[in-house]
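One chain follows as structure tokens, the form predicted alone.
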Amino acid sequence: MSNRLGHIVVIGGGGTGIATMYDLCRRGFKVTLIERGELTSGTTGRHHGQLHCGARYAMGDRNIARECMHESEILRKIAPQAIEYNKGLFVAVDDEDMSYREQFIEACLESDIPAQEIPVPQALNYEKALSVKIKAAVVVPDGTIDPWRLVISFAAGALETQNAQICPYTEVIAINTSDEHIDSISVVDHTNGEQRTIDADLFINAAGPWAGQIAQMAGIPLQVAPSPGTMLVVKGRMSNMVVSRLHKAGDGDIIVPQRGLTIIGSTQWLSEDPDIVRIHEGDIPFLYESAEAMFPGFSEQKFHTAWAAARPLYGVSQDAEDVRALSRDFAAIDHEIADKIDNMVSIVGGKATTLRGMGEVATDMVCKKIGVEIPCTTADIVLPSHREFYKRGYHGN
């Protein structure tokens, strides 16, 4: 492919920034990827994988419901070395649950996501650890993720283009602007502590939980609440399908397998510092009887490991229970438009399941800047495996 089209730098090597270097470089972009760690190290590897059919969200965005249900079945078709499509279950535990059955098929419907109620004992025979106190249970398209495979799939496909340079633990340290113009960006090597600078035509932040704050050395107020949440994960594989309360979107209320364990979650918090995150005193209590409700037994299962993430919100929060009412739709902010810097773009929100699409919404944005139309290519390729990452090499730094 041809790079006359220019020099485009990405700042966050998680899910979001490789599905977008991946785009670009398939329309033609040269691309330079910055990432601090070592690719998928922040949010990206550290969510629990559940493959989003949009149902979670059917009650309260249909429009963000659709978009997921759109979006996993793109990525059962480009990636199925990385998907497990087990589909999921909402189950209802008690009377509460009960009652917000029927609007929450109704919802997933009118989401274009095929919900349906089956009978209760056919639940307990799909799932055999399942409690057999619950009162329904409703199908819905669900699967899981294995994170790095997926993430990485994106990134061999941008090698194969080679138009990718991929720089880990590589932080971005300034960004120096003059006359409403980003001129370069100064990095340091983490492997060897040089320090240098990246010029490029465009420089798009893709950093995750951390927007804000490259956006802040841009001099660009950006709208990021980073909002941890627990997740808790035991040894054994007590579902075979993604397991979720049917109720209100709240916490502790997903039970995702993988491989030969369990994930139950998650909490959620608001952090000033996605750097500074720590497990709450109390989740781990309160996710364990959680997942009882459902699982029972869970419990006794041995303890494997828990972990802390941050999210991406985009918006403005003030505590935990404001953050829930946050969109988990993205946002492709073009700062010239809104910040008069003129060749930098933000990507941020959305989930694990969207990347592919929101690497496709920043690239178009960027098509747009400079004036040509390239259609967008991605939803049609099957993606390489992620082995093809290490039989390619990256350049490094």
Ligand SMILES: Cc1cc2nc3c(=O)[nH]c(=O)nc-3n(C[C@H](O)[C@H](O)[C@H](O)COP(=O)(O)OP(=O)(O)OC[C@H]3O[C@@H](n4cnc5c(N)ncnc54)[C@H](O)[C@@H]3O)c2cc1C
The other form holds:
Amino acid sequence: MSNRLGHIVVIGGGGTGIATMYDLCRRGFKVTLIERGELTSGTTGRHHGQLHCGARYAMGDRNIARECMHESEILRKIAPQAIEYNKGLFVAVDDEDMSYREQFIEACLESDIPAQEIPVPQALNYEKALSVKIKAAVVVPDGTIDPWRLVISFAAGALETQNAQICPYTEVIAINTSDEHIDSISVVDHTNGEQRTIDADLFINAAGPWAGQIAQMAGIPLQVAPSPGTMLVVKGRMSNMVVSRLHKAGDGDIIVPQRGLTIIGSTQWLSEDPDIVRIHEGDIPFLYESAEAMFPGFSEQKFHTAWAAARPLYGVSQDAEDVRALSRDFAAIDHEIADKIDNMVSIVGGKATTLRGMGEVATDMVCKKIGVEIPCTTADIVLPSHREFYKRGYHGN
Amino acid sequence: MGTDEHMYSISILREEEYMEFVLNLSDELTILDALDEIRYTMDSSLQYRHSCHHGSCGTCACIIEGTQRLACMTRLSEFPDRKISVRPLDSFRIISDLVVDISSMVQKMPVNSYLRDSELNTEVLPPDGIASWVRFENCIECGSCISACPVSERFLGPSPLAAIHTEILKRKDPDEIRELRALAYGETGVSGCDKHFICSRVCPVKVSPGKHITELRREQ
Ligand SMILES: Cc1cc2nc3c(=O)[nH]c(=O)nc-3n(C[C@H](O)[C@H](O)[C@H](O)COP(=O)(O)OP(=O)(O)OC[C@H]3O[C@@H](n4cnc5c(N)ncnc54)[C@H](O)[C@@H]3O)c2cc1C
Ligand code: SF4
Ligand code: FES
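Mind sharing the form predicted together with the ligand? What's above is the form predicted alone.
Then the entire complex follows, led off by the chain already shown.
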């Protein structure tokens, strides 16, 4: 499977890998995507479901905020069926929150986020579950994502180009290098137990919190810290809008409604192993209590479930102390420059909301490496419905 | 979390035979957690579908102790004798272990129709820039109803008919409605239903496909 531009292997079938595959395919590359489980069975399927307009990050880093705003606008345009777009509310609950309000709005506006303060009675009218004690409310263009269906739409878009081959249940077990070059990867196909090697002109590591492990197989040190968090869901939809606490981004301060459920998240710690992440003791009572500050009555809803997933934090060592201070930004790394492996690129970090942008940056890097100029078109083409992913049968095969 | 741990016997149908895994698990974990534990600590070749871990994506449906369930929403504590059998959904092509190919179901569903109006707060106008409060459809395309339905031949099946019905109610264009009705009342449409209604019983998100079929019949 190769053409004039060459054959590229993408490792990892989360949002990042799939959006990268999609962009590469749109620009004419032949791509094989390798995912060890079902698509999005890593972190992507398990995130909170917030379409981040960037308001949450505006105080910390305007660039990240701006990027989220830009990408969330694009996603609303290209994948409208995978987003409940009801906007978001940031609510001030106490005096400390209030002291933060002006800087928050200013930071949003400076990041091109159209944050708009509304009178408290209007907020209470929008969302009946809100605490009547809230002191201020700001509307921002947040929304709810269906993580699986958004990403499957990207996969459907890739299949439509006829340049993509998707291999789920296929695990990378070795990366075979010689002379500062990757010749092939060895994989095991878990559907039949067979091992094989796959060669390609270029390899992209999009393995999320496992990206460090994949890089290691090529002898490359890549600092990616798996950083899990817990989310708690109750039955019953308590709001239409995403509701966040108007304060410095922290734990337990985002409530995301979705279908007939309401989700509060999250927490954050560092782990060594992204394979099995279990809920931390104490997280659930903490999340209930945090939700109550914004939605009194949250604890009376029927418990649905709780789960955890690991963020891929780039550039972090295991002993980092204040995890929250770490950047949510993403990085595309050309290992030719950094580590003298001439045909591997890693794309890690970021957020589910920035998947398309990450795909664009990774593909730009590939084009630059091989010396071609092909413009990115993924921001302008409406993706097929997730249901079209199934048009050609099992994962396009 | 600090609750009780016990030895569980999880028997998983792999190709033709059940394979038993005995392991120590905390009671409040789910079947999906147990599958993860087996895959990561005992047998890395075990394959099953999963994504959201909270009952929203629909990928993890399988047959647990004889009933179609979401693995991520089924707790070990529901099985006091601690012996649990898990097998793939019926009526779909098996890819491997618990992994089935659900494309035969989704191909029968209308495309571009996954949003609908929210039932919450409808009397209040949403903020500028939003036409109406919206939400995703209930059906998470898990395939449980198809697997449980005793009618297998020449029948669209419960969830595609439910999706077609929802779509008829949403659409305004008479031509589109006519096309959808042709599907619903065609050879493989509602007339195939034998009214067992097991579909509605197994649906994990209360789509009530059986009710949609009944309503379609009434609206014929
Ligand atoms: C608690 C929490 C809440 C979050 N909430 C939000 C939110 O509300 N909004 C938002 O925008 N973002 C959110 N995020 C961030 C977002 O989920 C992640 O940034 C994003 O999903 C990462 O996607 P990825 O594709 O890079 O990684 P992943 O989805 O983890 O993909 C990597 C893939 O690589 C595969 N893989 C690993 N090893 C191998 C191998 N050897 N061979 C083959 N394949 C392999 C894995 O199976 C996995 O599927 C949240 C994250 C967490 C943890
Ligand atoms: S109708 Fe219910 S059981 Fe059938 S596919 Fe949809 S969610 Fe699953
Ligand atoms: S993993 Fe999504 S419904 Fe179970």
